[in-house]
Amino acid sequence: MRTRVGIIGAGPAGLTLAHLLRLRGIDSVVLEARSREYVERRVRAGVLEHPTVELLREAGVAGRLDREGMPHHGLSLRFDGTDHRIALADLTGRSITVYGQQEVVKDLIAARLDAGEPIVFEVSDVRPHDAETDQPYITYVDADGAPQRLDCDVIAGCDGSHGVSHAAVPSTTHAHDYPFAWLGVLAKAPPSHSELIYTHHERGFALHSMRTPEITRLYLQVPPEERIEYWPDDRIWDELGLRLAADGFTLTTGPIMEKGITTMRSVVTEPMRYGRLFLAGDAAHIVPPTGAKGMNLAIHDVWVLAEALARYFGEGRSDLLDEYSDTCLRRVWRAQHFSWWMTSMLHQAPGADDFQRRLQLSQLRYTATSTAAATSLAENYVGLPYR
């Protein structure tokens, strides 16, 4: 096969890029190691920034998002057993929308297949080649076991931190490991609160979120070496009840449908480009989930890349491609700092002394009572403008 842009990975980054390119008349082929069923059911992030929602609307793939997404105009910082609301919309004029990553993926896959554009699922042994030349190509084995070659002008690596694209880029990696993990559960229970609750508690951080009016997403801070078998459902609900306790709050429980433990890291790859291979999303950077930035950064990356490719193929100019890495990394480092700040303020660090705990409470109280501090949190949380 021959295409202009070979895209490795059918997650939000790869699929959004393919869709944006199609709107600009640029053909592409998407390669994905998993099956369609798997990628459409893979539960990940669920908070969409305001600019992300606007982009999906402009791209014509937000019909179901607008019908089923859950707009949120604020969030709560819960500490000292009390809620302190950060009024996102009042402070910034913008809001967030809760809509699961797998739902975004479903919408993008449907739009691409409806347009007759190719997604090649269940491929293996994917390899980018000759990225440093003007004739890069990708080899892979298709679902029937036959070796294939995809010739292209540009390769977009959207296959995550463990994918082949990241490994193919000779770059510098900046990384930080956090001394805790999140135990996340998806429960068949109506949300206990109309907005997200970020909780600072002496037993550890907890988060109340949701996916739909009938499904709740909840998290508990645990040690990074924790094992999921130590957490039967009853223990999870008991611990959530302790950490989320507040006056007038009742935790709604129900059957737990999924649970797992995720360690927390910050990773930035610089540069995000090697020749004609461009990294996007988790292939280039990872943020701790506290700031809800992962999927949103990925979509910003490919928006920048699509604009650059449109200029390159339409006008023969490479200036935006040459600036791609620097342009994306400015937003990536801002998101890294915000995510680190939220994580540091809300979690109980192992071995922290009373002095450190009091500093955390002081920061929380200041953020909750200062309009300036609350506005800073709010404008970062809802998403800084693209331009």
Contents of the next structure:
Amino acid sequence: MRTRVGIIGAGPAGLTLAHLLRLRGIDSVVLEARSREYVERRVRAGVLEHPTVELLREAGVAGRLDREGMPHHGLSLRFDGTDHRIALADLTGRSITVYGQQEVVKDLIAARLDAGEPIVFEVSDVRPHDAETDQPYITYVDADGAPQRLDCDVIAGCDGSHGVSHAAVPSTTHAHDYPFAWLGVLAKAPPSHSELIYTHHERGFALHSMRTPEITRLYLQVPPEERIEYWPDDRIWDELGLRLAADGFTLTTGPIMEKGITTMRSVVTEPMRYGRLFLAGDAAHIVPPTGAKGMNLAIHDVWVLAEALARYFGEGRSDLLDEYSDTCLRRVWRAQHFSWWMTSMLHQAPGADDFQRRLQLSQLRYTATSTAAATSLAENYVGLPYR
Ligand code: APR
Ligand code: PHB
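If the one shown is the form predicted on its own, what is the structure of the form predicted together with adenosine-5-diphosphoribose?
Full complex below, order starting with the chain above.
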């Protein structure tokens, strides 16, 4: 088999890239380790920045997003048991949309299959080869167990942080571990509030988010080595009740449909390229979820890559490809700093003393009351413009 761009991974990065390339008349093949059902059901984050929504609209894949996505014009910082609203739209003129990552994935898979373009699911033993030459190729084993070879001009490594692409790139990795994890739950319960609530509490951070008017998404800070077996549903609701307590607030409860623990890391790979292998999304960088940036960065990367590949294949010019890594990394480091800042301001670090807690509260109060500080949070949260 031969294609122009061999894409490893059918997450938001790989699928959006395939779609943007198709719009530019560039053929690609997407190779995915999991089944279609699996990737369409995997529960991940759900905040789309304003520029992400704009891009999906321009790319013609926002029909359901516009009908079912929930636009949010503000969010709450909750500390000392009181809400302090950050008026995202008033401060920036822009807003965010709550729409689950797997809904974006479903829409992109449907668009690709409707167009008759290939996604090869359930492949194994995927390996990129000869990235340092101008004839790279990928080998893999298909769902029937047959070995295959895909020759291409360029390989896009969009296979996330545990994929094979990251490991194939001899770049420098900058990493930072955080001493906490998030326990996330999806509950069949209407949201308790119309907006997201980021809560600072002495028992640990908590987040109230949502997916639909009937489904709430909630998170609790837990130690990084925590095991989900220690968290029966009753304990989760009790802890959420304690941390989210505020005057006039009632936590809506309901059956928990899904729960899991995610550790928190920051990782940046520099450069995001090795010869003709380009990394995008989680394969190149990971951010802690407190800034809600993971999927948004992935989509920005592939927007840059699609433009660069269009110039390369259309005009034979590689200048944008040569700038790809630097262009992406400027946004990645901004998001990395914002996510680290939100994380440090809101979580209880093990062994943190009263002095550190008072600094956090002072920063929260300043952010909530100074228009300059609130605007800084807001413009990072809704997403800085692409250009
Ligand atoms: N071969 C093929 N596919 C692979 C391999 C492999 N060896 N390893 C992993 N994959 C697939 C995964 O099954 C997954 O579907 O690559 C895909 C990677 O997708 P994501 O992990 O979602 O990464 P990305 O597309 O970069 O998305 C970035 O969106 O998914 C959210 O919150 C998540 O921050 C993340 C963001
Ligand atoms: C989510 O809804 O899953 C979500 C929202 C905001 C975050 C992280 C996750 O910062």
